[in-house]
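What follows is a single chain, given as structure tokens, in the form predicted on its own.
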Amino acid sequence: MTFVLPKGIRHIPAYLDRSEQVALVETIRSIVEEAPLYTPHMPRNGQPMSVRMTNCGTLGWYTDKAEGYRYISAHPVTSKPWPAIPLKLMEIWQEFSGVEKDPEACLINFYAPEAKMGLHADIDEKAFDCPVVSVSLGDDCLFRVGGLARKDKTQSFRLCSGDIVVIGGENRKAYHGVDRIYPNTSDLLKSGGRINLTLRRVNA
């Protein structure tokens, strides 16, 4: 059967090469050391994610249970502003985007082996004519996809370190998600697990 992604969705397999992904990570690892990974709590009830996180850019996303989905401008940990986005990954925001507005927010989540990401669709931003720009480093994750709605139809498929995922033009609000990752598939990382970097613009 013929693999087709929705409209507006695309698939950049091995965009970087290995040299670049190692660059890259030297490169979150300055900014995690200015901006620590942190454990974000589900609105409502309080469950931590099985992801850890942090941010780079002017606008950082972050969820806590008292106030929920939102981007602030500062870590919540350190109150101090979120580091500037790389200037690889504003090339790479320029290469896939389509736009010319600059994104003001890169997400940076680590998965450990055992960590996932429940279906969602990125609605937390008011530049839904931007899309959202994804990196993929260290180990394989298994990646799924589907419509508008959260009981539309999905597909899966691989992720591998240096792939890049673009979301946007009319499935934008595409629900998506990580539904396992690959251990040991990659030698990337020194302790394994695997990065999702993903660019967004904020703001109208």
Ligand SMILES: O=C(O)CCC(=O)C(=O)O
Given for the second form:
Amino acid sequence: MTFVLPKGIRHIPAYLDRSEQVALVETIRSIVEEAPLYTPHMPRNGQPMSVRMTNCGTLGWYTDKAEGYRYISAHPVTSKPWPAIPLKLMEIWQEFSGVEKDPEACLINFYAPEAKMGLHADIDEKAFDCPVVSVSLGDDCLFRVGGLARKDKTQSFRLCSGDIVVIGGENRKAYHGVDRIYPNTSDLLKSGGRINLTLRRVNA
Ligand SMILES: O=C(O)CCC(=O)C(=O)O
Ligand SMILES: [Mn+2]
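Alt. form predicted together with this ligand, vs. the form predicted on its own above:
Everything in the complex follows now, all chains and molecules, and the chain you saw is the first one.
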């Protein structure tokens, strides 16, 4: 099926080859040892998200019942600063972001086979002139992207291990989400599941 993505939104399939993916997973593993995955909770109702998260960078995205969505400069459990963003991800940002500013946050999402992420826009940053650049590793997922209003029509497509997605330009605040994971579609992660790495510039 051919389809045209909204302006500013790009899908680059199979950007990372297998050996690059293996190396990146190793790097993420060591980041997770230092900054363990946690379960974020929705503002107000305190519902746990199905995706587990951690971050690297000077800032990390976090949400809990009391204070909601925000960026914080230390891990919520260990209180240690987040590990640095690995060089490979900085290179990917430089190749795809189209901006001079460096990313400050790399949100690391881990999706177990049943996890998903509801339709949302990334709006907790101030630097809307910079895109969000994301890397997928492990099992395939069904990614959904729409327009600037929640009710706008959406299109869905499969993201595979090694794919890059850029959400920027006039559609930087486009709604998007992950409808489902396709279990056992990749053997990159020993216990299955999917990792998504989302690079963001936070401060203008
Ligand atoms: O997992 C993905 O591909 C998207 C993640 C995402 O939208 C987010 O972390 O805000
Ligand atoms: Mn998002």
